[in-house]
Each structure stands twice: as C-alpha cells, then as structure tokens.
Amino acid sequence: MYIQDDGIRLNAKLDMPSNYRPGMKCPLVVVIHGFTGHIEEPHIIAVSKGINDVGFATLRADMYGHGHSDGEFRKHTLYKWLTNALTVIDYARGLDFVTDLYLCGHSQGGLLVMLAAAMKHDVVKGLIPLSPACMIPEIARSGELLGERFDPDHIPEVLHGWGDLELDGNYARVAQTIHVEEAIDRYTGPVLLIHGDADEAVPVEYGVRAAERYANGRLVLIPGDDHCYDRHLDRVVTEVQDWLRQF
C-alpha cells in the first residue's frame, strides 16, 4: 500500500501479529530501514516478523528516495525523512486496532526514529534503535560524508563517494543542523539500543554513548557482528522479542 505525505507516495507494508484474529486490538511497531535500504532487506524482515510473533503488528515504510517510495535518492535529506516518519506515525495512530505505538529503525533509520521519538515523546511508548547512525550530524559538521572530505562552511552542490553514490549538498546542510543529544534528552521512555561491536559502518561507541545518555536506555552489544547483523541476526530478533514482552 501507499501512505501519502504531501504528494509523496510512501511504500508501506502492514503485518499483523501471528495470533491475530478479526476485531483484536494490539500494539504496533513502526519499522524504518537505513541509508540506501528498503523494507524488504533480510534484517528488516527478520526483526519485523519476530515482532509479529510476540503479538505486535508492524508497519514497515520506505522513506523518500528509497525502495518503492517516490523521490530521488540523491535528493533525500533527514528533514524529508523526518516528515515522512511523522506522517507514518500519524497513520499508524489512526488505525482502529492500535493500542500502543513503538518505533524501530536501523542505521539512518535508527537515527530517524530517535529524532521522531523526541518530537512524539507523548505518544511513543518505546523505542528500538538498531545500529543508529548517530554520527551523521557530527561528521557533516566536521566536513565528511560518504568518505569524501569537504569544507563544512562551503558545501559542494553534489557529494560523491562509496562507488557511484551521489547526494545533493543539501543532505549535508540539513545534517549539520541536527543535534542528537537534544533529541535523546527529550525522550524519557524505555529504549532498547542494539549494536554489533564489529560494526564497520557506524562505530560502536556512538551506540554506547547514546544508550548511556537515555534516561531509560538498555544497550545490547552483539559480539563480532557487523552493521546489518549478518552473523547473529537471530540474537538481534530474540533481544527485541524479549524486550517487547515486558509491555
């Protein structure tokens, strides 16, 4: 299905709990992919199915310029993603079977749900950042993205790096204005932050610092695992399930 965000179609999939019966009410977890990702990635599907298996619905959504949603990848920014996420959250809250709302996101999607939870702190019951890319605003302010160095005060019109990837310079301009610490401080609900300690894309210390700063945060490190949990995805799913069972 598609969720409309001010003329932008966001591709989304709603999956009900494994034990769902007509008329049943249940909590729902919004699940967001990462940079260059989409809702059909193995780790996104595995986490979503695991959540369904413990009685929660999931709403997976492709953000602007990713997957089957509208927009060009090179023109996406965290602001565009944030307005997408707020729209998806409002859509989920309007579903008549939803009792409580949770957010889960991977990598850039992990950073995104941290920002969205700060804005929607009064309606988000719990937060699950997976390998959140908390360093994006920091490195943008220092003048580095996609492995490319640039003058942070004179950002180029196009950023190149990581093979043939290109980003509009506005991606960096937007990222520079975001302060992750302020978002963390605004959300005081329960947080489960999972990070592989061999993450090659987002240094694990960013996840550790974020979890420590949250008022009600729990950190789970996955030994020897990488950014997308290619070695121990089953452990990630189990940790998410065990955490959700407390609610």
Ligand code: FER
Second form
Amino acid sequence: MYIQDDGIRLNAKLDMPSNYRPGMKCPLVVVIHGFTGHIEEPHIIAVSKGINDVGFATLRADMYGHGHSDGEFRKHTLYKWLTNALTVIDYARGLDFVTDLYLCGHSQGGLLVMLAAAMKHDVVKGLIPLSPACMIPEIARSGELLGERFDPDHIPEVLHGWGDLELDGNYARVAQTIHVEEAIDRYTGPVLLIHGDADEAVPVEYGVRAAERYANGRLVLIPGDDHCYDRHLDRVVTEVQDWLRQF
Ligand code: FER
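Structure of the form predicted together with the named molecule (previous: the form predicted alone):
What follows is the entire complex, opening with the chain shown before.
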C-alpha cells in the first residue's frame, strides 16, 4: 500500500499482531530503515515480525528515494525524511485499532525517529533507535560524508563516495542544521537503544552517548555485532520484545 505525502507515494506495509482478532485494539510501532535501506531488509523484517509476536502491530515505510517509494535517492535529505515520518506517524494514529504509538528505526532511520520523537513527544509512547546514525549532523558540519572529505563551508553540488553513490549537496546542508542533543533532550519517554559494539558504519560510542543522555534511556550493546546485526539478529529481536512486554 502507499501512504501519500504531498504527492509523494510512500510504500508501506502494515502487519498486525500474530494473535490479532478482528475488532481488537492494539499498540503500533512505526519501523524505519536506514540510508540506502528499505522495508524488506532482513533485519527490518526480523524486528518487525518479533514486534508482531508480542502483540504490537507494525507499520514499515520506505522513506523518500528509497525502496519502492517515490523520489530520487540522490535528492533525499533528512528534512524530506522527517516530513515523511510525520505523515506516516499521523497515518498510524488515524488507524481505528491503534492505541499507543511507538517508533523504531535503524541507522539513519534511527536518527530520524529520534528527531521525530522530539517533535511528537506528546504522542510517542516509546522509542527504539537501532544503531542510530547520530554522527551524521556532526560529520556533515566537519566536512565528511560517504567516507569522503569536502569543504563544509563550500559544499559541492554533488557528494560522491562509497563506490559510485551520489548525493545532492543539499543532503549535507540539511544535515548540518540538525542538533541531535536538543532532540534527545526534548524526548523524556522510555528509550531502548541497541548497538553492535563492532559496528563498522556507526561507531558504537555515538549510541552509548545518546543512550546516556536520554532521561529514560536503556542501552543494550550486542557484543561482536556489526551494523545490520549479521551475527546476533535474534538477540536484537529478543531485546526489543522483552522491552516492549513492559507496556
Ligand atoms: C555516512 C555514514 C553513515 C553517511 C550516512 C551514513 C551520508 C548512514 C548509514 C546508515 O543509515 O546505514 O557518512 O553519509
């Protein structure tokens, strides 16, 4: 199905709890993928399915320029993703069976849900950033994205890196304006932050620092695991399930 966001179609999948019966009401978790990711990645599916198995619906959505949503990859920015996320959250809140709303996101999607939770702190019951890419704003300001250096005060029209990836320079201009600490301070609800301590894409220190700054944060480190949990995905799913069971 598609969720319309001002003319941009966002590809989304709604999955009901495994024990769902018609007429039942239940909480829902919005689940967002990372940079270059999409809603059918193994770690996104596994986490979503695990959430369904403890009685929560999930709404997975491809953000602008990713998966089967509209928009060009190279033109995506965190602002476009943020307005997408606000639209998806409002869509979820409008579903008649939904009680409480939670947000979960991986990597750039983890950063995104941290920003969205700050903006919607009055309606987001809980937040689950998975290996959140909290360093993006900071490294954009210092002039390094996609593993390549650039002049942060004279951002090129196009950023190149990581093989043949290309990003509009506006990606960096947008990222430079974002202040993660302010977003963290604006969300005081419960937070479960999970990070592999051998993450090759987002240094684990960023996850540790973010979790410690949250007023109500719980940090789970996955020993020896990488950015997409290739070694201990089951452990990640179990941690998410155990945390959600308290609600
Ligand atoms: C970068 C490092 C990490 C970057 C993006 C990411 C655009 C995001 C990673 C992810 O979401 O998995 O330099 O530049």
